[in-house]
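Below, in structure tokens: the form predicted alone, a single chain.
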Amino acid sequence: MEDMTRATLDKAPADVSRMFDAVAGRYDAMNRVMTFGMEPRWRREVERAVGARQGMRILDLAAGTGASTAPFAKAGAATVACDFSAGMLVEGRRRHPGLTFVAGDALRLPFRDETFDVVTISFGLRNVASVEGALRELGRVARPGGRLVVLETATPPARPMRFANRVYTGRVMPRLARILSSDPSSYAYLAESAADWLTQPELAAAMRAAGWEQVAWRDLMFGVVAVHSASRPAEAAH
């Protein structure tokens, strides 16, 4: 029987949304397990890169339950947690009633042009149907000179680490999911999407193609994940 919650690498929005609806309740806990407790450390690197403070306007896209968003709001920034999974939004509002949650598609964000000082997305960009389209849309809602911060899976530069990462995502992670998750097929997709994802230079090139400048990245955990950053041009190109 076909698993109707199982997203594929076609990344049809309805399938991806349904998949995240199904895992919303345990998603944050499973992330910690699947990353051997490293995920909170990676998110702290995003917090440092964003540098949230009083008076800033921040969009956290693919925010899920708001775990990544809460520190920005705590720092005093006017923060919006945006996700297209209804299940994630329900769970997020339950856990973080003080946060602003908005339903939205990464390719058609429900915000005006030049609204945010910083736009950020963690472990969500590889789930959109058009990476460049999402990057352009994030550029649309960022103010001139505004910044982009992306946390995403990556390709380790060292061959032994690349091999170990492939073994983990291809074999170990799906087995852990079968043991620990009520919906292991969703984690099979997440492993496949990580293995199919862009390398750091490829993502940097996609960011430049979408109109971002001053693109850079920093590898974490030997390049298993990376934090990319960029700026929107101070003046629109003509």
Ligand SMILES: C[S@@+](CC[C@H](N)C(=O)[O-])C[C@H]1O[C@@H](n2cnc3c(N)ncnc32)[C@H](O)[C@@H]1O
Second form
Amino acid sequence: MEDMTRATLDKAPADVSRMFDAVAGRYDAMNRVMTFGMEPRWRREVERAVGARQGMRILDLAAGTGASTAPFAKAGAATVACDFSAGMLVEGRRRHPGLTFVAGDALRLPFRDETFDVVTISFGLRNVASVEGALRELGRVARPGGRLVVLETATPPARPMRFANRVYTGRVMPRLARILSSDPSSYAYLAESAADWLTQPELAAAMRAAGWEQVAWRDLMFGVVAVHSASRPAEAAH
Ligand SMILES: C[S@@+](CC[C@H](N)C(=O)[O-])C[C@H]1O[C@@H](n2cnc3c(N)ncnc32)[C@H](O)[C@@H]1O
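Can I get the form predicted in complex with this ligand as well, since the one above is the form predicted alone?
So here's everything in the complex, that chain up top.
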């Protein structure tokens, strides 16, 4: 029973979307607990990097329940929340009736080339089957000169913090999930995928390989998470 909804590190799209369907109802509350209330601070860094304002077109990919999307719409930008989990979309529409939610897969986005000024993805990229494929798709739908902002788990550069983080994600998080979540096996996947995820320089290299330039990142909470940003070349060949 326990493994019915969890995904594996193959990140097969059907498994990942089914897993998020299963946790959608309690996702926001779990997020708050699992991040010890740090999540709003991390989201503010993303908001700063995105710089949403009226007249701007923004795509929030892997938007989930829309918690990562809502601030951009609030700032007046024309904002689209895109996700491939039907359960997350239902929950998102319930929580944020004013937001535009669109069903779509990161590897085949349902948008025309050069649609958005800024494309962003929070805690989504490490769940896609092809990181480079998703980064290229994001580049396709961003306008020339448009920007990319990625919030994702990261590797703390300092060894003691790296150790503490490994203990937290590997041991504490799955236990917390067993107590609090209706679907603890999903959180075991989320911990495993965080441990298996790219370091900050590796993600920066993947972004460059996918055609993004001016790649930079900022570590938050000693590198437990990081915000990467990049620009699409003004005259890009795709
Ligand atoms: C951890 S949640 C993050 C949600 C939200 N961005 C946030 O910060 O709270 C990851 C989301 O990524 C979505 N996702 C994973 N792989 C995807 C893909 N290939 N295409 C679209 N959405 C995807 C999942 O359905 C899930 O809603």
